[in-house]
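Encoded as structure tokens, the following chain is the form predicted alone, with no partner shown.
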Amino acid sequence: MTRLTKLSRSIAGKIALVTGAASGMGRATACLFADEGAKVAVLDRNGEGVATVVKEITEAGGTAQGWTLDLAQGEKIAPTVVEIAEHFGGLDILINNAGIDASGRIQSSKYEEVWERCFTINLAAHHRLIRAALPYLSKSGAGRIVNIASTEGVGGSAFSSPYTAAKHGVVGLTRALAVELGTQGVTVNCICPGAIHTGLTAAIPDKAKETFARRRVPLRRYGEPEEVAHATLSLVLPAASYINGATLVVDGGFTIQNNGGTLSPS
């Protein structure tokens, strides 16, 4: 029997752009990719955070360069992507991680404002980055796009309709572009994180997190950013060349639990 071919599980030498990379899951992804030998473009609106992550990577022996950009400034996205690609000599991987929380009742007087900003950053920025990166990803020969959505993209919660709708949009964008861009050799996949220890959840009291996890998450804990980063890494490996249009939920079992009941606290 013929042995299996050895598909590579290394991204050494690949060029990756990670948005929202100054903290949380973005930082973990940027650092992990750099540890795996990739050259990383660290992009975030927090300039100080960008500098910190770049320093962290380079001091560990990795290669990284930082760019400060608020993705709400849509007209600046394409020029920044071009600058990144020219700096590194191409682009192989795009991780659309940047996002904001957006909650509120639909009757709120600020609902339209919240909706607009949420969709601008959590969805429109994704397609703008993809459109700008596509010429380089197509030339890569193994272009990879991973969009970071949320379990809200496969479910729904009260008082967060702008966020939930935008994250459903990310899942839909992923699926449509997987079909469209697959002919160009570019795969498009999606990660849906659940309850993760990040800046977006930092304001939640520890006791509330413990209670939520005990009742709603089969693993009975919040996830760590690095756990999401490793899931993201798995989708950009050369060996993942036939994974396209997938939505990978990273939530400790939250979305599959029957919410009609709760786990025993014991």
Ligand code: NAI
Second form
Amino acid sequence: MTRLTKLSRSIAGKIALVTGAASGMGRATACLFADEGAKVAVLDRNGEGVATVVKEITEAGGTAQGWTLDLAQGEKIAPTVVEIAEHFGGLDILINNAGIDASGRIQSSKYEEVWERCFTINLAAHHRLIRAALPYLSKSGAGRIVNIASTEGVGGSAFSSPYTAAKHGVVGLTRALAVELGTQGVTVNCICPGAIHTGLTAAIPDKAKETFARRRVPLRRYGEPEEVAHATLSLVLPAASYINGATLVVDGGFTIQNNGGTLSPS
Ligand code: NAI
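Alongside the form predicted alone that was just displayed, please also present the structure of the form predicted together with the named molecule.
Below is the entire complex, every chain and molecule, led by the chain shown above.
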């Protein structure tokens, strides 16, 4: 059939940098983008994990190259982004996904330390990556940035204030840069995942996950990394050309309930 519409849903040939790509949602996103024909820079502090994901993609016939970097080393971010762009010949898509859990009571003696580390990795690394990637993204003609925030970026939980504050920061950074960078042809959006089965939630006992999902999530289960990766893909498509500054919640309906999140038993 002759196509009746103009916009493309293909990222084949696009160059994408995914941070935190050795595990969880980052790995799922790197694999999905490779499946879709993108050339993927797999970046993570976990060198072994990076090598595994790159092998997985290349053995499946995709294109990927790995970079091992701890994003807490802020001064190394810009040179690494330049290296990635030079290796692939540009950069079209940046996925700011790497993040750490950082819970802590406000009165904890370690609070300052937890706050500092959380903000360095969960927020400051995002602006450093964006600043370094921008010259390439704006040359792309259809530059795309997706920041991975959290449902903690739209609501709050006790004992989680450093993480919640940083994730609200990710939403704010997204909105301000969407306004600022729109004129450069670069869109900036963010995803707020709910409870997802990844390395970050691996230590939560299965029973606790089941209870949480049954009581609080309308879909009554945790999400899978690939379900978030598909939402991320939808924001970087050439056809997503008019989506800018959006906050896309991917949480099985967790945050929109008006009954206090207490589901009736089933
Ligand atoms: P994960 O632990 O499976 O993956 C995170 C990856 O980021 C790991 O491979 C880790 O090595 C990497 N990373 C962490 N700190 C780094 C650093 N300093 N430098 C470089 N790489 C680093 O966790 P997940 O869940 O896939 O996390 C991805 C993002 O999703 C994070 O930003 C997290 O805050 C967010 N998120 C996760 C949720 C969940 O339920 N799993 C819910 C909401 C948001």
